[in-house]
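Consider the single chain below, provided in structure tokens and representing the form predicted alone.
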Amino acid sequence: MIEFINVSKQFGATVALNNLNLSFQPGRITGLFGPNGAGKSTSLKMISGLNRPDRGEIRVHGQAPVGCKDSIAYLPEIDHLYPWMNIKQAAGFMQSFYADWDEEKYRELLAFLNLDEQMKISKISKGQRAKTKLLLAAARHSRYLLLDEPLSGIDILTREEIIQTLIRDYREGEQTVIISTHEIDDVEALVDEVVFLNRGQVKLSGNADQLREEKGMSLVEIMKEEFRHAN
């Protein structure tokens, strides 16, 4: 389980998280939704140990994030790939850092995503870069997979490939997946749980199916309704 306990984080005058209390259920896929500036990316960076709270505590499987880095695969929104590498070199770079790298899984995903190891990062399309980022994160046998805007700015066919990869690769009950995205329509059928953040606090959270049944709306409609009232 991942827990945020009274977590606050501020960057200058900007409050990213405001006394946030939140838990992510293990072995489930959770959608982390909210407008820009809601605190989604900051939350994922804190789980991965890249940022630390100003106040409060984060626990990952009962430990501080810094002690769990080997069990966390994090795909950031920004393009973090070295442009001079090809995919094979990028994979080797990742493999040298993480003992849970699964070479067989990497080969399967490479073929499934229609990628070639000799493709140079600087020469491939935005959609291919998005698929490469997912490939390098998903090829690990990680307990936690954190995805920050994995569908942002890419075409509909690439989005479908990425969604199919997540469905194909997800180990139900074993792996905890958190997806932060604005593309709620694309992941609606994928997520088990949802958390709506607003101004660094939880606006609404719960089981996706139960929320849809209770409110008689899709997750997109629920978000629009909740944030229309909030703002």
Given for the second form:
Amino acid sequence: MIEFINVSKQFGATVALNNLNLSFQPGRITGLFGPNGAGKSTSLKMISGLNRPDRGEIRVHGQAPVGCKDSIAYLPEIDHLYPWMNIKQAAGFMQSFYADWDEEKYRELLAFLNLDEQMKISKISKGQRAKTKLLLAAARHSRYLLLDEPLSGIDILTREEIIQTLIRDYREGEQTVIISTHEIDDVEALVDEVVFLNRGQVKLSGNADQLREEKGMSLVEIMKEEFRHAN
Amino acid sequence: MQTNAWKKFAALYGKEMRELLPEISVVLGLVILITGIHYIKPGDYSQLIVLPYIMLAGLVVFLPFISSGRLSREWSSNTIYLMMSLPVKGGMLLGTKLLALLSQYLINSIVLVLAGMLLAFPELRTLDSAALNQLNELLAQGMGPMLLAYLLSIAGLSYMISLSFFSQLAGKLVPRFSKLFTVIIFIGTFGLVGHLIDLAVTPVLPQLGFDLAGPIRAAEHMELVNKFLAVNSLILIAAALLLLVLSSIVYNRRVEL
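Right, the form predicted alone is done; let's see the coordinates for the form predicted in complex with its partner chain.
Zooming out: every chain and molecule, the one shown earlier first.
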């Protein structure tokens, strides 16, 4: 279980998280939605140990995030891989750090995502880089998979491939997946739970099916409705 | 479940060495060029080769320090996201960077010395046996100080690189004017550490046999030089370790994205 307990974070004058209390259900896929500046990326960075709260605490499986980096697979929005590496070198590099790396799964995903090991990171397209990042994160049997805008700026076909990979690879009950995205309609069918953030606080959260049933609308419409009223 | 720490260390060290490969190659290329010119056109450019060779020696010494600025490049290229998400502490991360930069110095300096020997070889062949014996004697006497001077250069580089790491990481704690703060912290820490070393070492110098005010006899001279080089190396290694530990603490506890 991942818990945020009274977490606040400020960058200069900008409040990113404002006394946030939130818990992510273990073994489920949670969609983390909200407009720009809502605190989605900051939340994921905090779980990965890349940011620290100014106040409050975050517990990942009962521990501080820094202590459980080896059980977290984090896929940031930006390109974070070394451009001089090819996919094989990047995979070899990641493999050295994680005992949960699964070489067989890596080979399967490589073929499934139509990637070639000899492709150099600096020479491939944005879509291929997004798939490479997913490949390196998903080739592990990590307890937590954090995806920050995995579909941002990606063409529709690549988006489908990424979604299919997530569906194919997800281990229900074993793995906790958090997807932060603006492309809600793309992941609508994928998420079990949803959290709508606004200005660093939870605006709405709950089970995706229940919310859809209660409000009689899709998650995209719920978000539009909620944030239209908020603004 | 965790992977072997050596495996992580080797992966990080390998990555650092791969990133330093272009710089190492440039130095090797220049060494080959200078040596090649000397052998292809012997006599024509003998005098002209001395200056580039000395400049190259300067480059070999300073290049690892200049390359230590690569730490900031992890931020500008966003690869810091990867580094910080890895299950490794700052000590290992910075330790591998330091080791790779020292390896760069070792490789380039050894190649430079070998090239120097190659350059000197044609001249040595013209010497008679008496002159060669004299040269051998000089080399035998100077070997100790030369090795200690080399150790001092490694210690000095370690200190400067650790200082560079510390100031870059401390500069990252200030989001605005990060580069300016890096420079200020570098100069400030350099001055402060120098002053602390002075304060700590000056009172014990006479106990170590350094009485610079008194007369120095020729027989004592070499011993004094050796001692001077060894003591300074140890002081610089201790200062480098201290700065590396401080840098690790800053990385582990303060740096965030």
